[in-house]
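First, one chain by itself: the form predicted alone, in structure tokens.
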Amino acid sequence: MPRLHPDRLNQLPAAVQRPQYDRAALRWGIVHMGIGAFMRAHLAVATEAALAAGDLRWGIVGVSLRQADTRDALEPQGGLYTVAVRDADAQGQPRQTLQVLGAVGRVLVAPESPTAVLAQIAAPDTRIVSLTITEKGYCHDPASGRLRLDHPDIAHDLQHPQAPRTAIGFMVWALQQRFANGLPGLTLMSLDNLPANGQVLQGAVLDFARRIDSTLAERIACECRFPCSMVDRIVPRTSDADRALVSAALGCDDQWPVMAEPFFDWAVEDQFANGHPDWGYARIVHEAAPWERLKLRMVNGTHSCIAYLGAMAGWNTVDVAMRQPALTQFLQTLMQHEIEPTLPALPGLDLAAYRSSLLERFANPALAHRTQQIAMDGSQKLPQRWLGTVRDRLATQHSIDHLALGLAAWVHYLRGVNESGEAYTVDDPHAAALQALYRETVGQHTHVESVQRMLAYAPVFGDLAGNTTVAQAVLPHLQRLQTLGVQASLLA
């Protein structure tokens, strides 16, 4: 089968959407750090629509901060790849629509050529640097939000201006180059699942810059913009079977397609240094915080509950987990009675309808979103997804019973073996410390003092570390999970 390539666009089936604009005329207005599947099914889709409307200033140069796999797959395809939007029809049968995107012109691999990455950010055409680098990519303390100056990669970057490793280091050193060349500042736009993600990014960038030159930090603060944003689309990891199905439908081999649900949401603050594309898919808002809280608590918070309970029960994908009536009832109650009361008012939003549509999205059988994938990096995710809700509930002296089951499931997950006796790797930057703590505490004798010690891990729990009320709420759920299992715990 021939490879997907710009020369073969006209040979694709008629139903496949494809670029109709002159890709040779693109200018590279966006540099995206962390070019993974989510960005290619979200920001790139919105930008593709702006390019199709005729504004060719916004081509995307992707940057892989670690591996060459995306570059190696897309380069022979001239940057083209397919977005397969998947759901099920009224009879429950999977279906998909295909769109080939041309917004990504090339991909740089940072470890291979850091100077090329710096030069691209510093290039005159660049206006926006966007990021999907996951929570841990900010090299910050999730509990306090401050840049970890003791992080080995940050320490390296401060000493190596021509060969940084982190997104923070690349942006600051490239901004220094831009200013030296007489160019203006940039919009630095986080698309990661962090509350106040633009402010977290701004704090990290300025903390780093102050270590170099206070004048540089002041100029970044004055000339750059850091809009907060909320992004929402389920994008599961692409499998070999997905690649085969997409390639068969195209009639040519696409080595790097992405799968996505039909749902697409994006709210981004109107804070841009040098304009932005006409992202028709986006809400350009005055303040993103209410939308961030809605998404982090309702979508990501419940997703993590599904992940830890599902992974322990052996429900390997979200849709399989959602077939369990006890789990769907638990999620309904969690959202309605514990999460929703902590949300700000959003004019025009029907929370009951939002809740119902969210459960339908999770149940989408065409996505096969793996629970183990969502369970990754829990130490980085819990502070944003659960602990803010816990604090709000405790402040008003209301129950955290369902949130406590989620926390108990995360603790239970740290043992590294599911209910069928199958071992798995806990993929988390704090895995070694957390699993050692698990073995020393609740892996030995599960009582309130041991749960308190387990939940006293400050990098995750911050001011909630060792909180007696939280430990007392978690204890009975953890005991049931350890002795009776997930299904019985949900029914208790």
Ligand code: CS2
Contents of the next structure:
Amino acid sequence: MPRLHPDRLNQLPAAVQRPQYDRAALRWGIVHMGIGAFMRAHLAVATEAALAAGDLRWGIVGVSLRQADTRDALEPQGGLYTVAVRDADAQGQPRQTLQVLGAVGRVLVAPESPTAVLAQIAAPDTRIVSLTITEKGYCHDPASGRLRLDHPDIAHDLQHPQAPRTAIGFMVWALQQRFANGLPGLTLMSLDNLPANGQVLQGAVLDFARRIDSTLAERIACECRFPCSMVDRIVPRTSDADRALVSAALGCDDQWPVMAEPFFDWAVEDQFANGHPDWGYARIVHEAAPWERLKLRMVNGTHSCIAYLGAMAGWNTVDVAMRQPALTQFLQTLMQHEIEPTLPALPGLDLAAYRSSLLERFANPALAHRTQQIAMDGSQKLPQRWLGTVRDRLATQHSIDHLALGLAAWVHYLRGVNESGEAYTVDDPHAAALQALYRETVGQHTHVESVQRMLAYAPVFGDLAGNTTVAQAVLPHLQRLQTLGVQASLLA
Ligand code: CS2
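Same protein, different condition: the form predicted alone was shown, now please give the form predicted together with D-mannonic acid.
Then the entire complex follows, led off by the chain already shown.
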């Protein structure tokens, strides 16, 4: 099968949407750090619409901070790739609509050519640096939100202006070059699932810059903008079967397509240093915080519950887990009675409708989103997904019983073996410490003191570390998970 390529765009089946604008005339207004599947199905889709409407200033240069796989796959395709939007028809049969995108012109691989990445950020046409580097990419302490100056990559980057490793290092050293060349600041826009993601980014960038030169830090503070944002679209990792299915439908080989649900949401603060594309898909808002809280607690909070319970029960994908009535009942109650009362009012938002549409999104049978994928990096995710809600509930002396089952499932997951006795790797930057703690505490005996010691891990739990009320709430769930399993715990 021939490869997807700009020369073959006119041979694609008529139903496939494709770029109709002049890609040769694109300018590179956006540099995106962390060009993974999510960004290619989210920011790139919204930006593609602006390019299609004729504003060609916003082509995207992607940066991979580690691997070369995205560059290696996209380069022979002239940057083209397919977004397959998947759901099921009225009979429950999976279906997809395909769009080939042209917004990503080039991908740079940071470890291979760090100076090219610095030069791209420092280039006159660049206006926005956007980021999807995952929670751990900010090299911050998840509980406090501060940049970890003892992080080995941050320590390295402070010493290596020409060859940084982290997104933070790249941005600050490139901004120094920009200012030296007489160019203005940039919009630095985080699209990661962190509360106040713009502020976390700003804090990390300024902490890093201050270590280099206080004038540089002041200039960045003055000339750059750090909009906070809420992003929402389920984008599972692409499998070989997905690649084959998309290529067959295109009639040519796309090595790097992305799969997404039809749902798309994005609220981004109106804080831009040098304008932004006309992202018709985005809500440009004054304050993103209420949207972030809604999304992180409802979507990601429940997603992580599905992930840990599902991974332990052997429900390998989210849609399979959603076929368990005990689980969906649990999620309903968790949202309605424990999460929703902690959410700020959002004018025009019908929470009950949001909740039921979320359950439908999770049940989408065409996505095959793996529970193990969502389970990764729990140490980075728990604070914003569950612990904020826990704090709010405790402050008003309300029950945290359902959140406690989620926490118990996360602890149980650290065991590294599911209910069928299958071992898996706990993929988390804190895995070694957390699994050692698990073995010393609840891996031995499960009583309130051992649970309390397990939940005393400060980098995750912060001021909740060792909290007795939390430990008491988690204890019966963990005991049931360890002895009776997931299904029985949900029914208890
Ligand atoms: C998921 C998210 O992998 C995860 O942790 O919870 O990627 C989730 O699919 C998105 O945030 C949905 O917008």
